[in-house]
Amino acid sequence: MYESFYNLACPPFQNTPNPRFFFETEQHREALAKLEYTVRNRRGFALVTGEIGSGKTTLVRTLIRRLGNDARVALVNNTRVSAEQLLRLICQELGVEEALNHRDKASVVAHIRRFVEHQAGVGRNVVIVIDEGQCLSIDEFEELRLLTNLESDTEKLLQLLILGQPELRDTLRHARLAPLIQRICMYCHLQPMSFNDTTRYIAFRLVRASHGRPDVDFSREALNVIHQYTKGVPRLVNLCCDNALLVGYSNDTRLIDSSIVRRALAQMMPNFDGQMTDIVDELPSGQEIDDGRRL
């Protein structure tokens, strides 16, 4: 709607896990390198946690793009299923269609094993990515642990990457999952972005979405308000900036200052309990001179 007004080729702040908009903070770069190392060196099991909207799914989508034809990937994000249904979802994602014709779990697992061994024979990794891992039951974790038993004398034949919110760590402390915990070769927790990373993130997405140079400026004070409200969580930053651009467009201005951002924040959600407006009103207004300093 506002793209042409700001010289943009596409919306810059869509909340979709598009690898094209993957922004490499130091921690995201490190996490991506660790995940790629785990897969390419067949280390077995890696775990990534982070708050809602911290960029876990975009991180793993970027990894999948990097792996390309070197891997067959099953990306499972529906984790509110039974252990047997989870195995069938993995088969569907990997394209092991013949396994779906069998009702008994043993046959399904046998087909997965043959598939994994064949892929290893042609030099290709098999990767199972579980998103929203905090929703998995103990029985489902047990099934995944058994799959990680697929190995040769020298390496793991199946790579397991689990992403989840911080409460996932509490689930993994269960006594029955001690054997699985011992197999984690890499773990990282994604923190919210700092103010500097948030400003760079906003600039990065604007440039990536533009025809060359975006025709829009965020003032320093506007950036302060965005970071204080969102706490540096990428999903919230996207939501805030998208609404701010819309408010700027409706007011025929290409300078997104603190007043524009505050109006955007006030309109982002229905005021169910009266707290949203209070939060916006409590954000510091800063000094007027700050609104002259552009991004």
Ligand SMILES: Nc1ncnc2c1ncn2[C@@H]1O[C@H](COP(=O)(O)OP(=O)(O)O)[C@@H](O)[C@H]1O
The other form holds:
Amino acid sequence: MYESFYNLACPPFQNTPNPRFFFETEQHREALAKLEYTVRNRRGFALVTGEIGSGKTTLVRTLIRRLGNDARVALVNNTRVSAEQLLRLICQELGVEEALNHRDKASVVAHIRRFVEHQAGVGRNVVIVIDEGQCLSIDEFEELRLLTNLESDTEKLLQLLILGQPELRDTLRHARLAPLIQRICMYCHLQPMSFNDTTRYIAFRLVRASHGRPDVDFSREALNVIHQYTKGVPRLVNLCCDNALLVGYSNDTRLIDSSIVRRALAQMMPNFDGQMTDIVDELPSGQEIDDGRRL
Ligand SMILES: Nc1ncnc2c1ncn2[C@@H]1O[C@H](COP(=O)(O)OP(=O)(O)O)[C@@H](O)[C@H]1O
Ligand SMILES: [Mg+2]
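Output the form predicted together with the ligand next; the form predicted alone has already been displayed.
Now the complete complex, all chains and molecules, led by this one.
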């Protein structure tokens, strides 16, 4: 809507895990490198945790794009399924259709084994990515452990990457999962971005979305407010910046200052529950905001 006003080719702050917009903070870069290492060197099992919106899905989408034709990937997003369904979903994603004709677990796993051995033979890695892993039950984790047993004398034939919210770590502490935990070869936790990273993130996404030179500026104070309220969580930064651009556009200004950001934030109340009273207090009294309410 506001793209041409700011000389942008597309919306810069869409909340989609698009690898084209992947911004490498130091920790995102390191996590990506570790995941890629795990897969390419067939190390077996990697775990990534992070709060909602911290960038887990974007990270793994970027990895999958990087691996390209070097890997066959099963990406499982739907983790609210039974252990048996999980195995079938993985077969579907990998394209091991024959396995789906069998009901007994041993036959299904035998088909998966044949598939991964064949792929290893042609130099390709097989990766299972479980997103939203915090929804998995102990039974499902045990099912996944069976798959991590697929190995040759020297390496793991199947790479397992599990991503999830921090509570995932509590599930993994269960005694029954000790054998699985011992297999984790890399673990990282995505932290929210620092102020400097948030600033660079915003600039990066604007340039990515532009024809080369976005026609918009964020004041230092505006960036301070954005970081203060989003705490550097990428999903919230996107939401906040998208709204701020909209407020700027509707006020015919290309300078996003702190008052514009505060007005944008005031329209996003549910996302910042409990932090908003001061925002509302700081707005000039009687100020008209875009939805017509008076504060
Ligand atoms: N490193 C990053 N570079 C660019 N955008 C990111 C990055 N991390 C997160 N985002 C943005 O934030 C949004 C939320 O990230 P997402 O990967 O869905 O988080 P999670 O899976 O941890 O809930 C994404 O849609 C994406 O637009
Ligand atoms: Mg996600």
